[in-house]
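One chain comes next, on its own, written as structure tokens: the form predicted alone.
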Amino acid sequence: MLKVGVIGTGGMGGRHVRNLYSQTPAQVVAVMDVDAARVQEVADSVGGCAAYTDTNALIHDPNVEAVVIASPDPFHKAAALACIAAGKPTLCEKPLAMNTVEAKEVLDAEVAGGKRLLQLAFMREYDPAHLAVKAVADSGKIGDLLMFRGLHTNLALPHARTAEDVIGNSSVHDIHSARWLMQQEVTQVYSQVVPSDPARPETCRLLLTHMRFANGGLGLIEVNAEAGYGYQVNVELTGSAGTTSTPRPAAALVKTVGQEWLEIEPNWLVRFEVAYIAEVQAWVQSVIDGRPTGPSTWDGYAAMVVVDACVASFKSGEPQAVPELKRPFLYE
């Protein structure tokens, strides 16, 4: 039985530690968050275990065999880098880290150590809806992709969110389901955005991101920070012999007096409900089997580069060539 140790006990840390716990044959040896009161609260739920209030006591743990990185996003990219160190399997939640000069050092830490060990969660790659979409694009039924179109919707905060957030934090997910779908780099991006408050420009409720492919294919991400009204995700490919997009995820038909409609998620816990566990899933049996799968550090970088592209995008107005990128040996 895998031991894992959980860093951050969230919303996101707390829905790893349940589905390590329930949906796996993994055990949760330790938990670590800087809420005392609460990391406690989530260590007794699953039986009991280690309790941390620091990362790198949990990392160092001689009972840990493996770890799951679900802190705030500022403090991934040291407990990657750590996790590293220690030679120990990680699953860490997006981004890799902060920026691209962030996001090299732990590639590259990686690298030097000639072993892949990090995962990162890139949920939409275990999304049935997702899935089904690359599997025709795969079987070549609809030709040469051509473009990749994108929709991402979010609830309103309380606060306004900056573009900066919007395009690192949500946008991330949707260049990485680009790179994946397209099986392209992206070369050039134009971001631009509606901000929440005309007097703060720098705030976002609207963000459009054009792409360009290497292959010459084009893309297009949608993302709007106060919909509204829940929370969604599609995306659609357009080839040289027909088009695919995602199934409606399942939801309940309702029909009263003079209205019917369908029911939209309020967030990304519910509508990922079912990648999460897959997600945890296939981590657990990869380092189990000795042979890393899914998203790897290299994802996480190449989607960084993009990020900060699209942001000196939206800062200068300007439409952004992104740097040609050289993936290391380990990753091919």
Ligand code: ISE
Second form
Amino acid sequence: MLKVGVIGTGGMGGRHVRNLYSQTPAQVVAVMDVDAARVQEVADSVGGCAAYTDTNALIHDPNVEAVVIASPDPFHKAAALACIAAGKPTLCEKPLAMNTVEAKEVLDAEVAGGKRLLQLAFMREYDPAHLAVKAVADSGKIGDLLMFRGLHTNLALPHARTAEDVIGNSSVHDIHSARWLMQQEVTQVYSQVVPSDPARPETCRLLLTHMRFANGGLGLIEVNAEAGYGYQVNVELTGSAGTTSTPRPAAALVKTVGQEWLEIEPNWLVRFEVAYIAEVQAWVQSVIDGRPTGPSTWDGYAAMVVVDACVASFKSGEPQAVPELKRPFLYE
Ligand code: ISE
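Please show me the structure of the same protein in the form predicted in complex with the named molecule, now that we have looked at it in the form predicted alone.
Everything in the complex follows now, all chains and molecules, and the chain you saw is the first one.
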């Protein structure tokens, strides 16, 4: 039985613990969080396991064979480097790091070790609605892929988010989806923002990113960081012979006096519930089989390069070229 340690027991980490425990053959043998009370509670929820408040203590616990990193974004890089150095297979939450320079450190460390150890948690690759679109795209039914469109709404957070945070934490998913579905690298971006507070131009209510792909195709990503009505992620691909878009995930149709509506999910934990389970199941199986699958460190790095270009574009007010990337042999 695979013995897993989970770093971070907040919303996402807690969900990974629950899914590992109830939906996979893996055993959760250690959890880590800076919140000592919460980490103990989560350890108890899996029938008792080691509870740490230090990341490295968990990674170096000899009982831990594989690791899930679900700590806040700024801590991903150090934890990922430590897992690679320890040779432990890892499912790392997005983003891989806070910028391209940091992400490159992780990529270089994995390449130097000559072995794929990290899977990036771009869970949309396991979402049935996205997989349906991917299958159509790959079948050739809509011809050559010419355009990607992504719509992503969040309910709201109690505080205004900065544009850098919305791009790096939210839109990084859309950037990955664009690369994954178009099977192309992004060569140019132009990101514009409507701030949530007009007096604070660094904040972001709406983000619109235009993209150009290496094959000349186009992309458009719209993120509404405070939609106020719910959480939504939809993609559409335009091909030379048709289009395909994500079907609506199962949602109740409600009819009441003079009205008819579809219910909408409140957040990603609900919208992607099935995807998170499929993701962690696939990861556990791949570790057991010794055959890495899913989004790689390369995908995490390539997405960060585009993130940085979007941030530079937002700051300069100009379109920004995305540097051409050379994919290391390990990820061919
Ligand atoms: C989270 O990872 C998501 O899945 C959401 O789509 C995103 O908007 C949010 O910022 C993320 O933390």
